[in-house]
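The form predicted alone is given below as one chain in structure tokens.
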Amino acid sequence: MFAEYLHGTGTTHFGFKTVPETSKESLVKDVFDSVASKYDIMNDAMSLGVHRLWKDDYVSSQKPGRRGPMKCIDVAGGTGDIALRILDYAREKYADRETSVSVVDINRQMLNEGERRFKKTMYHNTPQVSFHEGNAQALSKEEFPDNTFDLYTIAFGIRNCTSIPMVLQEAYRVLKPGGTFACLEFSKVTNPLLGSFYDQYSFSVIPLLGTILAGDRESYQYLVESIRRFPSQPDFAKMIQDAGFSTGGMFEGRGGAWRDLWGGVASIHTGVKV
């Protein structure tokens, strides 16, 4: 698969469509160019407004700053909402003003939104945050050397990447031994009743909201479809293990490789570089 990706001979999915691997990156870029200025509204639509609570839970579960200042990298994090939560948590819980976050996104429009957000904060123009245009599948080795970061976060982004295994390989490369990979992503609903309601909401209501809120039905339709194409919780956990990470057991909950939120509407996966 890696060889096919590098030579552009393979195919992948873009929502429910099959497209050449060489095309997906630009197609996804077009989607996020379209939704960048309304990204929070988009996530409100996708999550019934609870994505903010999920992100708070996700960041607090990593306890940034608990063991002293950390070097963090937030990938596909252009709008800066995860980075801001990391820095606020470290400062408010542990009086830590030295933890730093490198925010990486392939999309310049999303990074512009993040930089705009941080101009309103105490972290603007400090060493605690920096913004970088980059590809999660091939991070710059000059900017992001091997064994550099204590924490790698990626929230609602990995499903949009062409090759999930390549993203995981890069995450493993840039983390220090003992560093943590943490992913928050829409996932597979485990309760049949909730699943039926969520499917109805996703395919009927979300594209309509895209039309009303952003004048862009197609981008929202893609985002719904991309969730359905993302691997199940056990399959994704196995991919994390295959990249070299140590995870919990192959089950959900305490001691497990992942933790479901809202019955699997979203999940938090973690792994440790060994």
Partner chain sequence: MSKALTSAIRASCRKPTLLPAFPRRTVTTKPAYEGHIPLNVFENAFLAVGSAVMSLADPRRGDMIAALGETTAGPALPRLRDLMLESAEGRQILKDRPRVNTHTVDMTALARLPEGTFGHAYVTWLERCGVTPDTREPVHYIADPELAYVMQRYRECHDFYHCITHLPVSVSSELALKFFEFANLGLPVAAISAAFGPLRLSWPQRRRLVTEYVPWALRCGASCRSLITVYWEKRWEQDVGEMKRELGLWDAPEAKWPKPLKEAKAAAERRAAAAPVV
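Follow the form predicted alone with the form predicted together with its partner chain, if you could.
So it's only the chain below, everything else dropped.
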């Protein structure tokens, strides 16, 4: 199973479809081009606003700014949800105005949405935020040299990448020794009762919400299928360890490599570069 991820068999999954590896990137790009302008509304509608709680939990658990100003990189962070939370947390809790976030996304439309959001904040035109078009699997070595960042975040983005190990390798490269890798992603629900409600909701309601709100069923069908395709919590933790990170134990919760939110609907995996 890991071989499929690591070496590439020439094909990969795109939701429940199988596609050539080389086309996954452009297929995903098409999905995000079309969802970009309604991304935030759709997130609120699909998760009934709960995604905000998850992102708040995710950012506050990293405590950005606690040990002084940090250089952060937020990957697949197009619309700036996480970047804004990081900067606000550092400013409000630690009066820190030196922490900076580089927002990286492969999709120009999503970055445009992020820049629009930041124009409404006090961080616009400051060195605290910058937007970069780039591929999580191959970050530019000029813009993102080795051992640069204290915190690498990727929220609800890694499942859309073609090769998770490559993303993890790049994360390892750009983090300083002692830097933290933190990933928020949809994951496997372990409770079978919750799981069956969740499946019904995902496959019935979400594509319909996509049809109604955005006039686009296909993209939202892809999104719910891609969630099912993502590796389980222990499998993903193993991949993080394989990339060289030191993680907690192979269990959920305090001291563990991951922490489940809402019974496993979402999960936060962390690792430290040693």
